[in-house]
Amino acid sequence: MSPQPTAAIIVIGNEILSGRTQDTNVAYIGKKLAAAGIDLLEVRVIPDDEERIIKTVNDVRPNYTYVFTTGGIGATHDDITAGCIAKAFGRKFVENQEALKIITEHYKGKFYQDQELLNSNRSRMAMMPEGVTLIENPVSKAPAFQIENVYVLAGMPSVMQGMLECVLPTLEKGDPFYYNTVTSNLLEGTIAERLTEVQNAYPKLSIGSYPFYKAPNIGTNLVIRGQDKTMIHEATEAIIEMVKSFGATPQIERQV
């Protein structure tokens, strides 16, 4: 049996770090990878800085089956990711003729507010490391690219999602991960000891405790995650009984 495939995500963008833009890509990628049986083990968020991008990519890529980067492959001056990836792999940064053809055919002859969409900035999106594999962009056509185990995707969520859907069928799959969630109005400290007992009884599962405080509603979400459906079902039932034993009424969201 082949080892469980693993993954990391590198989120690239000053706008994420500044708080001006809220990242939603990590959650989307994480859910898709879990369903494909690919274990997402690390996420890093870094600025649009050449040295940081190169170092982070080279630090991460030997440790995982797949690395996904998001952000920084657009048409503006701060979209430096593609060039940095070329340097990280020691490859030439060249105009990819296949990508240029796709971009030209899509934008040529199209205008927005009397401005032609095909210009030097959009053509610049065809600049990529030498020898990459293109990733289809079903939303806005300008392709992303794959280089060895690194998948360089757009930052705009709708575009990234379209690209990821094109990539997923090509990835090595493992046994999918499943989740059940049990929610109650019990405080985390109240159930901590009993929850530890359940976790110890099911060491192959990950049981997470996530309190929420949204007045007047307070309580805890208990998430049971793993790959063995029978084990997840048993642990879920044990947690439901635990919640009831404290006089609370559990709410259950099931995958299994």
The other form holds:
2 protein chains.
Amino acid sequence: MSPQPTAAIIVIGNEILSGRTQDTNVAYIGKKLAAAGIDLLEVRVIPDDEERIIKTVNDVRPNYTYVFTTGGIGATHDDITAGCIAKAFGRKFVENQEALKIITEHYKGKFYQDQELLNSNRSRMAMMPEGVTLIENPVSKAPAFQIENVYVLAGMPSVMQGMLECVLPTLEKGDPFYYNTVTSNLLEGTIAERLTEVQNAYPKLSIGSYPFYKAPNIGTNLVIRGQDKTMIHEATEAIIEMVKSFGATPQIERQV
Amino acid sequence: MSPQPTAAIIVIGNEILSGRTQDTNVAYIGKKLAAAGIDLLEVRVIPDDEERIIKTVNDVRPNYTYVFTTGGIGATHDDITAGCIAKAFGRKFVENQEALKIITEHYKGKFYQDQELLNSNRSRMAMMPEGVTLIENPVSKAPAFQIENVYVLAGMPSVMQGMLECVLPTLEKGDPFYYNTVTSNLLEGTIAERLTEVQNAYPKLSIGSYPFYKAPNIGTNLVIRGQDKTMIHEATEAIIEMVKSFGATPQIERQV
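Could you give the coordinates for the form predicted together with another copy of the chain, as opposed to the form predicted on its own above?
Whole complex next, starting from this chain.
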């Protein structure tokens, strides 16, 4: 079995905490990491606040193989993530010449609404901690960066997704996580005992029970998750049998 | 000005970290707290793991006026939140007689698929730390609970929302947070400098810039957020003028 890499995400953004914007990056990154066998164990959402960003990055980064941050790396005054990361690592905050070259080549001589796209605010996006590795941005070009085990990504979903695609091949992988879902109209209270027996028989799997009450649909999703395909398959069969034994008809969604 | 209450949310759930389920509770609670003038300053998402739940609750609760947890209070083996909260507070984990009465009255003698709804797994939902205050569940009846400044809510959105409605009137309020949004087809790099001037003129407001690139729509949402309606109004007007000065047409969404 491969060693188990782990990860955390730090979402930097007032707009998520205020409820104005629905975050979708966590679910997206979570799925990609699961498929890469990297166990996402913690997410923190914090405001665009220097002291909090520095403290959170330094609290979190010793505990995981990888840390991903999202948000705060654009061209405006509220984009303070890069400078905070420099402070968190005690590094100088400098103009990254490679990043500046990419930004300059992309924006120079291009105009939008009569403004040349290359200006001092765009160049500001080349300011990074000293000694970072750039992360390619296939969507809007201005690169992100990696510093030790911390990957500093954009907050805009399309841009973040493009950057993550470039990062994933460079990460150490584990055994992928898979899950099957067995849905029925049985209630949690009905199946709880028998479900515990299945969980106890497969302690290496994580079996989750998620009830839903959206009239007229009432029932429970049972999710069987883990890294061992044979075990997932066996536990899924056991749960299907259990559901049938209560006279219900299971619907099954399988990854395995 | 009212004192400023603060809050954190702890989302307990493997299904959020795996990316299988898109969390929507944070955005929902965030909006409700903002309207109540309670400043949501941190969210943590953690797995259904005893040690992590206990540590996270104890790390977070001294730092905020209110802490809300979501998830892990149902009837199955993976619902371990209540027991962990008891351990975090060093209290006994006991059958709450008031909760048991509510659950019994609701489920006794009712049948679904030939099973009486009241069974030992349902009764298990009355297990809580000693000395809690119950939180009403207008949706599916089994109550949640409050212990000191920690409010232990369900994970299912409809149930969580019903519980939150019952909790909100009991919380200390601050001055509500409001925001206006000014959208235009201007790019961040274009407006960055002038936007910084507006932010500097209104240091008590939080002015955020959120670009979007969804071809053919390219542009930026500028969000002006704070508790002082007059200031928000003035800063919004300044930003509208700025957008117009670049020859663009602002679209405005106002709360103030």
